[in-house]
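What follows is one chain in structure tokens, specifically the form predicted alone.
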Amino acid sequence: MSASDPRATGPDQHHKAALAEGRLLLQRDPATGDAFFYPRAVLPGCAEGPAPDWFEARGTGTVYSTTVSRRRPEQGGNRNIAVIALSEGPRVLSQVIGIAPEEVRIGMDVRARIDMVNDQPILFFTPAEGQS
């Protein structure tokens, strides 16, 4: 599947497709330029304006917020679960990865990565450099 073509598709199978080749796609309103997550056919709050337009993330953030989920060994252990502010604006819910869950923290800047888990793209953060 190629995410070259989002009418292809709906907007969920073209973020991931797009999250498949390695790229973060974000939607934004094409009058105000306002970037939005999760994606959608059409713009929030209006139902009948024209169709979001798609356009790559840079793939940096900051940590808004997070918590630890704490599970048993044989789980897997514990892991974070992380909202991020995205450079352009929206927030989406993800994990920290490559640090302890305790030692994420608020403000923390990340990078964007992409992992393949069960054959699925994942978006997962890393710390930013000098970041660990």
The other form holds:
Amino acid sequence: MSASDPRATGPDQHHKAALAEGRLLLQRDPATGDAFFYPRAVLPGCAEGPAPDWFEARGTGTVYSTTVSRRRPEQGGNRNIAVIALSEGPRVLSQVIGIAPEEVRIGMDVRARIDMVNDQPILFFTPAEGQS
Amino acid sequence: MTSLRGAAAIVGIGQAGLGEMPGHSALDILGLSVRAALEDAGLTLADVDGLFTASSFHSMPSVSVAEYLGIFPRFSDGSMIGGSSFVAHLQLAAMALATGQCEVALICYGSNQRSAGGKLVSMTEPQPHERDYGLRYPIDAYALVAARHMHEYGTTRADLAEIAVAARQWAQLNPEAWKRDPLSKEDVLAARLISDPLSVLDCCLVTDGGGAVIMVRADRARDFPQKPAYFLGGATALSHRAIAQMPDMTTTAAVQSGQAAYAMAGLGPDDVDVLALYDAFTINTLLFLEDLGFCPKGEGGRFVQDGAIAPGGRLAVNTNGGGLSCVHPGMYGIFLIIEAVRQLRGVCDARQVAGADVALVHGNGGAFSTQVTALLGSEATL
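Show the form predicted in complex with the partner chain, please, because up to now only the form predicted alone has appeared in this conversation.
So here's everything in the complex, that chain up top.
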């Protein structure tokens, strides 16, 4: 699958196709440079404005908030649910993996990791190198 | 008509199935609450020509309710913005009454959530950018807000426990409340965590229950048997659908709804005698006290300490016991209104706030997604 033309496929599919190639795309207002997520066909707060620009995110961010969503082992056990503030500004809901759910801290630097789950590319985060 | 302030009044309230009502459908419980409200107002169903309702069970709430009740309202609204819907209906009903779209407005809700399985019933669809991570809606979203508030302002689980304990102490003064056994801060702190930092005792109840409110134009309000509770101001603010889209994760859109409602009413926080805040979780009460101007941003945790919002404290909050200890049948908004009206009527016995003339009702929907504030007042406030 190659990253498709957003005009032909729509924003969600364009985003997902790039994700499958290991690239995290964001959009921004071409006038102000303000980035946003999730993918949209029009600028949030400015539907009369120009079409959003796509650009590749660095894939870095910090944990903005985090919870341990506690579940019984037969329900998959405890899992982390986190809001990540991307370096470019937008916040995304995700999961910090590669670390115990209880160990995730607000302010922790994280790096994007794309895993295939049920044949779909999913955006996760892992602690950035140098994090204890 | 340039202002809705004092344009309409609540002249009837009714409840049914508070706690548990096995064998009854959501609409049965709603119907029984409507019967109680009609009796309270001295009206018959034939008088009702305006219908306002919302539901977690019916995708066309007003249609299902009108059919069940057997009415054909001239004006109706079934807007669904979560548990705050019914507080939003106050403003819509006042507008409809003031402009002659209807003469008698019925706002109502019913749920058999507890008897139907004891789990939160929600028609909410998984959000496209949340579903891949197994976010458990709504509690994980509320937990993320609570965690961030703790991080920014030093709020603690003990502060949240104060809120749960205050709600329980009010509930102990309310014979209708579902949970009335003693509760200590230690009990809350020792309770099983569900989504850190929220424990099972930071969460609202899962009960059955129905409620109904009848509103008429203010110029007719004195013709009814009960003391009218006048609509003084109201506003709805929409914030976000998915929690990561919340513009500021420690400040809710109650700031906007509150300011607009205060402006319409010509009132401020200092004028409020009694508050009914939508406490789906303990963190809700804390944020709404901040965002509605009862304490500065970040000070909510300190504000609620030492029983400040419990009976005998400095601010009367959720005098029925709230969603935490009185009743929470999926959506709680209608019960906020009912308790506020009772306080303004002065019929709350042991939990009555002496001389209550102004009540603030604040509804919340989704995961801090929708915020609706209304101010109600006695005749003295007109």
